[in-house]
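The chain below stands alone and is given as structure tokens, in the form predicted on its own.
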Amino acid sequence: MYRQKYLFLLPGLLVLVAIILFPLLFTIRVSFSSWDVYNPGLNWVGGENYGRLWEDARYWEALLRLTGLTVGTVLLQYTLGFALALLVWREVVARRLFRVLFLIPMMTTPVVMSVLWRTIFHESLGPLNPILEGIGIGAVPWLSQSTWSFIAVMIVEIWQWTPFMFLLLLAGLLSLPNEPFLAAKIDGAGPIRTFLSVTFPMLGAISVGAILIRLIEASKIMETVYVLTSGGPGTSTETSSYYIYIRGMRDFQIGYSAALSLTYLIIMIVTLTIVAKLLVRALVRDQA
């Protein structure tokens, strides 16, 4: 009866082992070949792949472009997010319709909201240009020029994804016990005295698991880019996913692809682990 038990994890686990394990030993495999156009399979070419990677600066400024966004966007979104779970945490007039408005971003998928916002942010027909002109600050090149094309893509991130830590932060808060409150009020604390020693400390746990899924997310970020700019202009907003997606799906470099997406990976796991325990060093354990 005991070893029984075990049965019902065999589905799942082979649920796992084909849609996880499998694809994850044949992109190990086929980043060992020179699969593309002119020679599909899987002809066994070593670290050929991994040593023109290395050499590839295009990867590389497009990794070092997505941490920048990755960072940018994660922090934005916490601070915002942060300031509308504390708006509507307390008594205030239509609490439940802002927090049902506040979540209306991230209820639409990323490519329908990359396509609102491409027509929002379109030079000559687009809505927004026409308003920065009329209070004076003139037009805006969202789509035309590196530097605000990269800004334009971080709006849409921000807009789209600040209601989901909205939602964790706003559980979070309503969760919290009402003693440290009335001990602090006892002792004579102001609102920010409050926040600082007492509300944000003890928001420390979901502040961590909060950041970590939007990193996790953000350093994944496709559609938004390749709806909004297509890497552009140039590749001034090209991220690692949509170069990787260039060299399989659009160069059918399918083995140079898959060393690509694996040194992504690798690059990954190791970064967000560190972050991890950083953040979990000054954000959980320094409260403790």
The other form holds:
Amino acid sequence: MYRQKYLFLLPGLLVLVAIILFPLLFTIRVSFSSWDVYNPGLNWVGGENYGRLWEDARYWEALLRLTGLTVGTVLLQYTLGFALALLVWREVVARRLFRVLFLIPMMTTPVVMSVLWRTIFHESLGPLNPILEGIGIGAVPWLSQSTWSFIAVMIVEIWQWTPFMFLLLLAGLLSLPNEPFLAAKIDGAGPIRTFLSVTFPMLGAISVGAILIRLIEASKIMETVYVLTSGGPGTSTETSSYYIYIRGMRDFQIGYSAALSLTYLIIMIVTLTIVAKLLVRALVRDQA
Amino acid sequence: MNRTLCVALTTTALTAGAVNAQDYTKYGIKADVPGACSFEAIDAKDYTGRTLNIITHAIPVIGEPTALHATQFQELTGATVNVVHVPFGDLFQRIMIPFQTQQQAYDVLFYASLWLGDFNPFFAEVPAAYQETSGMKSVTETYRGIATVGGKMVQYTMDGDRHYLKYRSDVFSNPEMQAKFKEATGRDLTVPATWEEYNEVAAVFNNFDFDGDGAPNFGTAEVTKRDDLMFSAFISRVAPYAKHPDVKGGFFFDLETMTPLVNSPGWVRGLELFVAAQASMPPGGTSFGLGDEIFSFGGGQTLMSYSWDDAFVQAMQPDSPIRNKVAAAPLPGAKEVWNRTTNAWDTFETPNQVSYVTWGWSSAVAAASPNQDMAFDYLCFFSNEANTLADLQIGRFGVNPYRAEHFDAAFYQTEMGWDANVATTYADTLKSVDTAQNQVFDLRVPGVGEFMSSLAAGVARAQAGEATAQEALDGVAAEWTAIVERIGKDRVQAAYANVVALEDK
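Having seen the form predicted on its own, I'd like the form predicted in complex with its partner chain now, please.
Below: every chain and molecule of the assembly, starting with the one above.
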């Protein structure tokens, strides 16, 4: 009789198999084929694609670049998001308006935002360089010099996704109990001490969740790079997702790009699992 | 009496004719041109109850005329025509995947003609009747050649593209600017005949207000952004150094051995000059995509540019500040050309000029289509003489000259209001590309996307200073060798032989 309960799980399991398991298994199978522009289908080439991947310096460079980009942008998003959340947490003038304004970038399509930012960064026609020149800083080669292009991509990412951090951390702040703050006040703690000893530790769990979600999302960065720099100048802004896109969609190396994708997936799962454990140990006191 | 009768009969005949003949000018054409693909001929067909599926580029380039002529075709024949618009980045795979998985998704396909090497096994041959139409017969030999593989015409020509030089004629003819140039270089200001001259002129006219509009101008606008057709710009610069007029048998590869030639001294010289020219580009010019190049030259920011028609057409828009202040010329050449048979540089008194017939949209009918009759009728209607003359006048459509009559300067003067000098240099330049003895065509072999992606990445590394020109192109050559091995030397060689046949004709 109790066995019938498993039937109720069937629809969910079928959906799971259809939308997660099948594409994953198919990708694994494709990665062992040489499916490309002239060899369609699922022939068997063993680990050839994985051997080739091992020697593909451009892939590993892109992965390294992605690591720098992801860590840098997420840390800055967290810091800025936290600061903004603290700003509108307490009673400030036009608090509701600010909360809505801060969320606008996140609600906009990444491609549209990237096109807008590309126009802003445009060194001949965009408005940013004339402003910088007007205030004496001088024009910046935003999209034509390697380091600045990398910074430009970071700026767009930070601008677009800081609101996500803001949203989660503000929700966390609003859910905090009032008693610890009253106790800190009675003990004579100032604002900095209160933040370090009460606010920040109490938001540990939410911080870990927010950082992890953003690390996962940021590591998939694609649209911003595609629109803003196409991976250039040279390969200075080429990330793993963009490189896989080039190999898969532009070059039509379906088998090889499947191997690239799976390797990337495994690296991400392992890395993010380790990062999650470290973050929990560092930020969530109960788990320490 | 007889005279009155004659007048009466003539009047009756004319009136009857007028009643019978349809007025197709409501479709935006000047007049229908009689023939097998004319409005009248297509109007006589009945495809009621049948459906035609078309895949094409996003609106407006090619996508807009596809949709426009699909609507017209639907009205004239009663067919149901579905048009799917796809962004350029997705177009290749959206066509290729149904082909490879044997799904009959589309009857008619619009795509970049350089993908022919990948797609041609899936195309239907253009039937002889369509090859004999007046519209197809007036397609020039160059563009008929592009449509043909192994003697079979598999592409339906509806566009013609090539690279050529565009420059500000008002600046080149300005005595003050001529004096400035002479003072800086010691020679007269002339339209660049070599890429060294191009770089020199660009450097002299860089970063100062040569047109007196209060904003600084710059020497050159070029397509330099990786993965945004930069490879075509690079090939334009390389061709005269690497395509020796007396050496046959391949520009990209040595056809006999399929050894890549991309790291030969001619290619390296072209890349070095491409990199050097970056100093004369506008701010951000080293990451210009095609759109940027169009608006930079077309908006009057730069003195010179070279690519397809778009920037020239943009400059000649009615509201353009530089309308009728531009001119066209063949691509610059080279006085030193690498001879790969003797492994030495050969010197030429008259620069070696190479016409680069690059890209161009094309169309075809899927071999597996059950509607081939209707599909070919649609394509012959799309590209009939009346439609093409109308489409040529709308810059955003992306339809460019490819028939003999399109190289007539009078058309651009009377229909588009261009000044005589502009129209003449434009028509003459296009015609010279079409009839040039030394031509280079795109690498239309299986895996062309992979070859060009690899080339663009290598060139971008040199542009960004990540590698020297030689190092970057050595890397490209190694990748090309691996790609040839992976796809199959025989396959690539067989396809490349078709390209070489066009170049060595």
